[in-house]
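One chain comes next, on its own, written out as C-alpha cells in the form predicted on its own.
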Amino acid sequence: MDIQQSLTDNLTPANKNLEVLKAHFGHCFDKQGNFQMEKFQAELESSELNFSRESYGLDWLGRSYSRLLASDAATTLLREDEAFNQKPENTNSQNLLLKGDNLEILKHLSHAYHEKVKMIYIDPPYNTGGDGFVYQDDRKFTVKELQRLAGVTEEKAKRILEFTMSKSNSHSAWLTFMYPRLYIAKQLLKDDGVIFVSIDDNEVAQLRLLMDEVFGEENFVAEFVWEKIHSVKNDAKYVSDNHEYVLCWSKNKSEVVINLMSRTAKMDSAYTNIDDDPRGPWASGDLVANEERKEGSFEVNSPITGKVFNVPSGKHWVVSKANLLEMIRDNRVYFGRDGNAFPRKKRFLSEVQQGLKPSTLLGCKDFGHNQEAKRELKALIGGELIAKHTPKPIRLISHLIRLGSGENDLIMDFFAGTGTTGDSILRLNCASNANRSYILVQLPEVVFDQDKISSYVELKNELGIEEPTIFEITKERLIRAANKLREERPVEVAGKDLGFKVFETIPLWEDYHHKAETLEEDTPPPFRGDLLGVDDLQALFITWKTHDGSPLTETAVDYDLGGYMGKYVNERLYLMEKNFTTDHLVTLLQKVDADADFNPRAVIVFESNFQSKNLRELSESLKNFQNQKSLEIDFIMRF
C-alpha cells in the first residue's frame, strides 16, 4: 500500500489524453509507462488507416521544443498572500488573482481545475516590434537532454537551444511562447468551453494555424473584427489601421452555445398594438417579395371591407395561397385601420426571438475604444499610465463574457493585463442576479516609461509602491472597482462576492532534491526538511492539494491529533510537520473511527519531517487498521 512519489520537484500538468491511451492501449506502454508510438502505429495500421506524413500544417524553429514545454515539470511552487485572503471581503471569495509567470501556473491549475472553465479570455502580446515582447525561458537543457525529451536531431536541439537563448521576437519565437500556454489552456476548458483571444494583423495567421492545430479547425467558432479607434489616422504611412480581430474557438464545437445579444428598449419599441390583439404588441412585414414565381400570385379578400388584393406584375406572395388565408383567419394579416389597406403580416413580440445573434463586426460605437479603455483605468487608479499595451474597454470584455458563459460560470485571463476581466465580471455580476467567478494571471512586470518622470512618480505615490508593476496595477484595480461598487449601489451589491484571494509563484528551494529511497532507521536525508519554515511547508501544502485537485479556493481543516496539526481537504490527510509520535498515529486511528466529519481516502507525507521508524509504523497501522466505516486509506509519501 505503500506510494512513494517525488512530486515537489516533478509537478507535471494534467495530461487526459495519456490516461485515455493507457485504458484503451495499455499494451503499447512499457514498464516504466513510456509510450511506444511503434506498437501504437502497428495497432492502427491493422485497421488500414493512411499513415502518409503529407499533410497541411504549421512547423517552426521551436515546435518540438514548445510541444516539451507543454509537459514538463513546474519549477515553482504556489504561496498564499495570507494576510490579503484573510480580510472579510477575501474569506471565501471564489475569485483569484495569480501572481507569475502564467505557463507555470497554468501547470499547477491543469489538475484542480481541469474541464472546470467556461471561457478564457486573453489578451496575449502582439509582437509588434515595440510592444517590448522577447522569448525568454529560464529552463536549462544539454544537447544531449532535448534531444531525448523532444526527439530530435543534435543539430536541430544545438538550434533550438541557440534560440530559446536569443531572447528573439521572431514569428518562431512567438509561436514558441504562445503554444504550451494554450495547450494547457484547452485542457481547462469545459467541453462546452470557449476561448477568445486578441490580436492584430502581426500575428493573426500564425494565430489562427495554431489555434487549428491545438483546438482543432473543426472547432473554429468566429473570427471579429473589433474597431478600436474612432476616427482615420492622417499621420499613418500607408493606411489607417482601425481595428484588431478577436479569434474565437470552442473545446467542443457541437456542445457549445454563443449566447444571444440582449435586445433593447428601442427595439421593442417597434412593436405597438393598434387593434388590440390579444396576443399583445406586434410589427408589420412584407407579404410580398421581388421576384416572380409558379404560382406566386393569386387574389386575396380583406375580411372587412372584401376588397381584393393580389401582387404587383413581376412578384409573388411569401407564402401560398392555402399559407395565407389561415394567416388571415388567424388574424396574423393586416389589411390597415379601414381594412383597405395592402395586406402586410403581424409579427408578435413574444413570438421573436428573445435575443440577436452576435455580428463579427465590433463597432466602437457599441462596444468602447483604446482612449475609452484608457480613460477606465485612469479613473479607478488615477495618473497618466504609460504601458506598454493598452487595455480593452470595459464593453468589449463584457460582450465577449456575456456571449461565452453564463451567470455562474468561472471564466479565466491568464494574460490579465491591468485587469479589465475582472472588473468587467465584478459589473455584469452586479447588473444581474449574477455570480460568475474569475481567475486572473499576471506575472510583476514593470512596464512603465521611467523617462516620463512626473507621471511614474504619481503612480508610485497612487499606489504606496517603490516599484510599480502591472500585477500591482491589476490588484489595485480590482480592490478599487469593488468599493466603487459598494459606494455607487449597495443594493445591488449585497450578497455578491467582490474580493479575491491572491497566490503567487516562489522558486523550488535551490538544494532540493529528495532523500535516501530506502527506510533505513539511520539513513540520514539529504535534504533538511526540518529547516523548512512555517511559510514553506504552507507553500508546499498548497502546491501538493492544487496538484491532488483540490481548488485554491477550497480551505483545509486544520486537524488536531493530540497536539500535532494535520490538515484535511478532499478526504486526504496531509502530514507535513515534524515530530510526529507513536501517540499521535493512535489519536488519528481513533478519529477516523470517532469522527463523522473525518473520512480520509489517503494519508499523505512530507517525508523530510518524518523519521523511518515512524513511516513505517504508519504505514503498517494503516494496512492493518480495520475502521468501523470500512474506509481504504492509501499512504502516500513525498518528498
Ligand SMILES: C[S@@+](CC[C@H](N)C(=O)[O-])C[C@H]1O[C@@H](n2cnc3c(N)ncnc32)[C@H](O)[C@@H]1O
Second form
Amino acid sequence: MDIQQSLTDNLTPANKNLEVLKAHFGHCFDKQGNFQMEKFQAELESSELNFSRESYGLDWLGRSYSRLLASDAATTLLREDEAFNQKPENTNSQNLLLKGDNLEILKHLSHAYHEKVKMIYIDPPYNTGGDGFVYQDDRKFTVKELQRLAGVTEEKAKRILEFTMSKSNSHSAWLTFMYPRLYIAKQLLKDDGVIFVSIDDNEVAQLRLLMDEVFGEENFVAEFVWEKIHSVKNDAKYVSDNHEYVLCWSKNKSEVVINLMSRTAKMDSAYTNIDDDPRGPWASGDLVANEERKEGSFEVNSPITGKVFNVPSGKHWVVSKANLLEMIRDNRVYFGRDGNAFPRKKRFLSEVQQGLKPSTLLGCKDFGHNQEAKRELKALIGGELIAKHTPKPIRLISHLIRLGSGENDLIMDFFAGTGTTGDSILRLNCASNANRSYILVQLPEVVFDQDKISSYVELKNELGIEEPTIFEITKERLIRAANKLREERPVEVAGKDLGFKVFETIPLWEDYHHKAETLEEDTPPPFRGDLLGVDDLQALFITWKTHDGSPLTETAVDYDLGGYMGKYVNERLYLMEKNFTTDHLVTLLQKVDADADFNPRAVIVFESNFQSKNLRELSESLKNFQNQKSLEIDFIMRF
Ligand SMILES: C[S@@+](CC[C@H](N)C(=O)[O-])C[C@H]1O[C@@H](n2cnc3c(N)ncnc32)[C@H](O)[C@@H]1O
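What I would like now is the form predicted in complex with this ligand, since the data block earlier showed the form predicted on its own; can you produce it?
Up next: the whole complex, starting with the chain shown before.
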C-alpha cells in the first residue's frame, strides 16, 4: 500500500483511547469522523450503565488548554549522543537518560513505550514559591487558534494566553503544567503499573484531585508520609514541618501488586530450633487469650509427661479441643524442655508470611532524610545543590522501587533531578539478582546561584563545560555511581548493565512544512529538506523510528543495498539519504528474496531526498514484487 505522510510536523502522542473507541463504537462516529455522544450514551444506557449526575470535579483556569497540550504534536526531534552511546559500557545498555522538556519527551516515547513501564516515580517542582517553579510555554497559539483547538470562548482564550505567558506560579499554572505530563505518563504504564509522586503541603490537595482525575479515584493505592527531617525545628513559626508525601496510584487496581517488604535478619533471629524439628526454626506463640469462654475451657495432656493442663481462670484456649489435639499429635505444641511447661504453639519460620506489609509511614530512621540524600550526592559529585533540585535519599527511592516493581521491570522518572532513581536501581540490581532498567528525563536547566555550589565549579573544571546544567550533574552522577559499584562490588557487578544511553530533544526546524500550498507574495519559500546534513537526517530518523514504535535502545542495522545505506529495524526499512538509483532498487528486491533476516514490512523514504521518478519506480516495483511473492510491504513516502 502506498502512503503519503507528513509526520515530522505532526508528531502527535499516542492516544489509544480513541483507537479503542473506534474499534468498539465505530458506529457512533459520523461520516466526517465526528463522535456522536448522544448515540453513544443511549447505547450505554440501554446496557444498564448508570451515569453519574454528580458534577463534582477539579476545575482550573487552563484546564482545557492543558488537555490540548496533552494531545498537541511535539515540536522537537530526538537526537542521539552517538559518541557516548558507542562507549563499550553503553552500546548494549537498556538504560536511558533523556535531555529535554519531559512533555516533549513523553510525547516522543508514547508510541514505542505504550504500556511498557512498570513503575513511574516522579519528584516534580513542589511550587513552594521558593523552588523557582513558573509556568513556561513556548507554544505560540493565537487567540483564534486557542478558541478553536481548546473549544473555549474568546474571553477565556485571552485569559489563558495571558496566564501562560505571565510566568505564573499559581495553582492553576502548576496544574496546567502537571496535567498533560501525567496524562501521557499514564499511557506508558503497564496495566499492572504504579506511579509514585513526591509532593508537599503546597500542592498535595491539588495533586490528589488531579490524580483522581487522570488515574481514577478507584485506582488510589496510598498516601505515604515521609519524615524528611529528623529533628524538630524550634525556629519554625508555628509547627515544625518534618514530613512530605508520596502519593501512589495504580493504572488498574485490580491488576496491581504492591510487593511485601523483606524480613530482616533480626526478625528471623527470633526463630530457633531447640527440639531439632525437621520443619526448621520456629518461635513460640500463645495458645490462650483473655476472657472466659465455656467452650474454650478443656483439659489436654503433655504427650511427654502426661501432665494435665487447662486454661487459667479468666482465659480461653484459642483453638478448639479437636484442633489442639491434632496440633499436639503433629508436634506443633511445645511443653518446654522437660515436657511440664504450659503449652505454647510453634510458629515455623518456613510458614510465616515471607514478607511484611508496607506501612504508609516512612520514618527517616529506615528511609533516610534530606541530609542523608545530600550526603549521598556529595560523596559522588561534591558540594551542595540548591533547593530546587533537592535530592531524595537512596533508601526512600529503593523502598518505593521494591514495592512497585519486579526484578526485571522498566522504571521511569521524568523529573530526574540528580538521578537518585537511576543510582538506586543500579544498587538494587547489584544487591540482588535483579536487572531493572531505567528511563530518566531531565531538563538542561541552568543552575542558579552557581558560585555557591562547589559541585558546579568542580564539574565545570572537570568536564570542561562552560555552563553545565543540572542535566550534566544527572549524567555525571550516573557515571560515577556505576564506577563506585565497579570499585566496591566487583563481584556483584559482573554481567550487570551499568551503562546508559543519552538522547536529547532539538527544536524542529522552523517552517518545516511540506509544500507551501498557497504561494502568496510573502509566504516563505518551502523548507528544503534536501539540504539537511548528516546529523539532521539522523535526528529525523531517530524521531521517526521511535514514533513508529521502536524503543530508543533498539539500534537499527545499517543495511547495504549495493552502495546505498538503508536503516533496518523492526521489519521497517528507512531510506533517508539521497542518490537512490534503480540499481539499489534491484539489490533491495534481491536481498528481500535472498536474506532470511531481511523481511521489511514497510519501506519508508524521506521524500525530499528522492526524485519523483525514483518514487514512482520504487512504488511500482514494490507492488509487482509483492504480487509475485504474495507479500505485504507498505511503501511510505514521508516528510
Ligand atoms: C525536585 S527535583 C528532583 C530531584 C530528584 N528526585 C533527586 O533525587 O535528585 C525536580 C527536577 O525536575 C526538573 N524539571 C523541572 N521541569 C522539568 C521539565 N519540564 N522537564 C524535565 N525536567 C524538569 C528540574 O530541573 C529538577 O531538577
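Numbering follows the first chain given and starts at 1. This structure is a prediction, so every number in the text was calculated from the model and none was measured. Whichever C-alpha set is largest while still superposing within 1.5 Å between the two forms counts as the rigid core.
Fitting the rigid core first, would the Cα of residue 629 be found 2 Å or more away between the two forms?
Yes: residue 629 shifts by at least 2 Å between the two forms.
Would residue 239 count as moving between the two forms, using a Cα shift of 2 angstroms or more after superposing the core as the test?
No; residue 239 is a residue whose C-alpha shifts by less than 2 Å between the two forms when the cores are overlaid.
Honestly, after the rigid core fit, is residue 315 moving at least 2 Å at Cα between the two forms?
Where the cores coincide, residue 315 still shows a C-alpha shift between the two forms that is 2 Å or more.
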